[in-house]
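One chain is shown next in structure tokens, namely the form predicted on its own.
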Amino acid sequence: MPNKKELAIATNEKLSKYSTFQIGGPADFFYKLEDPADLIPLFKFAKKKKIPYFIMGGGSNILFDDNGFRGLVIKIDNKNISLSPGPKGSILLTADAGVSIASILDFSIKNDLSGLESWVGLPGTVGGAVYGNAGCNGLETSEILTEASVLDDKNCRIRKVPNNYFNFKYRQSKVKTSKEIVLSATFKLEKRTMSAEDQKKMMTEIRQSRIAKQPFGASTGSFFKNPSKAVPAGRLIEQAGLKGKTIGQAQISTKHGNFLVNLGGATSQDILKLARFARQAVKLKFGLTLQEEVQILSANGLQKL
């Protein structure tokens, strides 16, 4: 092993267990990371083996290859949450990258805080939210993040960086290209001013609205980025007449055009063929090229659609 600590690195771990698509073959090596200090020996392990590594969170925005991954998959699984005083009476919530969005929302409510209600139903983890500037119902990560701890895999140095460091854009952040790993993030919240009943009612309404628009089933949520707020990708796909379109066991949802669903037994190639079909149809009809929002991990590394 790469250092004195015995790291429980699994072999031939099936990736379909860790993806909301429920698709994916075995990774040659797999590690659930609870202690960020393990990253350094893991990097050394990958370097010694001369293999690539891939960092993942909740698996809600990834399409894994049926052939798996010929490298090391590191699943961020640290899960601490804490509170501290913020400026002008605000409250700062700091959560490890492996904490689910559902968990920080639940934690904030139990501590009489407000600011995360719009994230009801948002899948994924804190690390993934920062990585992709995730958001829903009008609230993006960039609007409430104050700072985050990141690790640079080149010099293995951990540092805290402010919001503006990430150069946030729609579903985009600097760490998508800088090869830095988000270890924790701090969000600025407020003490709840409405009643607990009103907060609960607000969240119920948001949840019901979300459920009404979005389908159930094995998917990653929105597959494509919206070309703009005024032009949702789902609407373009629907206007191209593709709702319900099926290739193999992959289907464009009959409920929402931007949801690709695994009907049961879909392969990664089924999903990719369907996504490419939808992109081509939208290009022909509207002259717009849709960009995928999900990460596509082939057997040898990340790829584009």
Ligand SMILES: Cc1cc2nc3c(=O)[nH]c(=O)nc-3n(C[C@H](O)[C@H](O)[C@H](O)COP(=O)(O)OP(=O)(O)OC[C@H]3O[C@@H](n4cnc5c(N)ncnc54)[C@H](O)[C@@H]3O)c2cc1C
Contents of the next structure:
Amino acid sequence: MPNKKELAIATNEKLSKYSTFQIGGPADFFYKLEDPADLIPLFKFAKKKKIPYFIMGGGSNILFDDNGFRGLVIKIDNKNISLSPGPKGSILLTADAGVSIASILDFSIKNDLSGLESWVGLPGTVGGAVYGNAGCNGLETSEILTEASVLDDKNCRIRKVPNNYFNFKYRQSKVKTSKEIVLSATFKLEKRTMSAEDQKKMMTEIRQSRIAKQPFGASTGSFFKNPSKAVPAGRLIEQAGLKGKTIGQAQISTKHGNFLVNLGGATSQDILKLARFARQAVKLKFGLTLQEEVQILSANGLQKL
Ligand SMILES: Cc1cc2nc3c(=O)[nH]c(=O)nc-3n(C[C@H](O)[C@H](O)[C@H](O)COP(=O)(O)OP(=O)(O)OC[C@H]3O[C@@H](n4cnc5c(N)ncnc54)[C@H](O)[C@@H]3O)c2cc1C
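Starting from the form predicted on its own above, please write out the structure of the form predicted in complex with the ligand.
Expanding to the full complex; the earlier chain stays at the top.
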């Protein structure tokens, strides 16, 4: 009988290390998943211990709790990328869910491909992007994803599903409710037709415009969803006079009203209080209730603001 693989499950792992907010206490158990085959023994482990599990990618859209998580955090960390021919001369780039957006962009550029330039500076992983239909500069995940592999923890079946399976909407996908785990995704790209120099120039311009608009501090990007394209949450927060508003070590950025920034040593409670304050102020002034874009993980599971 072959030996069962020993899973290197860490204990009391500080989640702040894995969060762009740099906030979060210890997870009771933590596992970096490089091989999806490990998911089945991990589910068994969680079931045996009667604890929940939580999937994360790059940690750029999660507020972890100061008290950590009383369960198993699985950080998706599989890293393969490959290319194959697509329809009408297009090229399909398939990346594991744990690959960063920066890496697929880099890979596409090195292979003389075009299509991902708008995502310069977009943090997070492929799995996180599918989960939240991430996007910027006019390009959302839904517009270039052709199919993805997902795993359902109830039957541990891996399925390849097409784009329309996800019911993508603004910062929304089916995975948010189905709780499936994204294992990989395929994006439709094109062979580069502009010169390499022009492509580089285009990306430099996009990068510079991001830098001009966004603060540097530890954050999760936009905290709230925009109520509509014409009404960005950041503008509402700014017009409510809240830029620079500080609670504890959490601040509404002086540069961008929708960025809540950890000034250093902010607690999850500082961030939550500040977010609720902003939501209340916007409700009073404009009658609109902001919905959080960020996923808030309490010690026992996902919670609402
Ligand atoms: C400075 C900054 C700027 C940002 N700008 C933008 C922007 O312009 N546009 C934008 O859309 N977002 C932006 N964000 C937010 C963030 O980058 C995106 O939401 C990103 O897609 C999150 O990916 P992640 O891998 O970090 O996910 P995580 O933060 O790790 O997780 C987010 C959610 O996705 C789920 N998840 C992650 N991986 C998987 C998987 N494999 N299968 C199933 N569920 C999964 C998690 O359970 C969690 O609920 C910004 C963030 C920062 C810090």
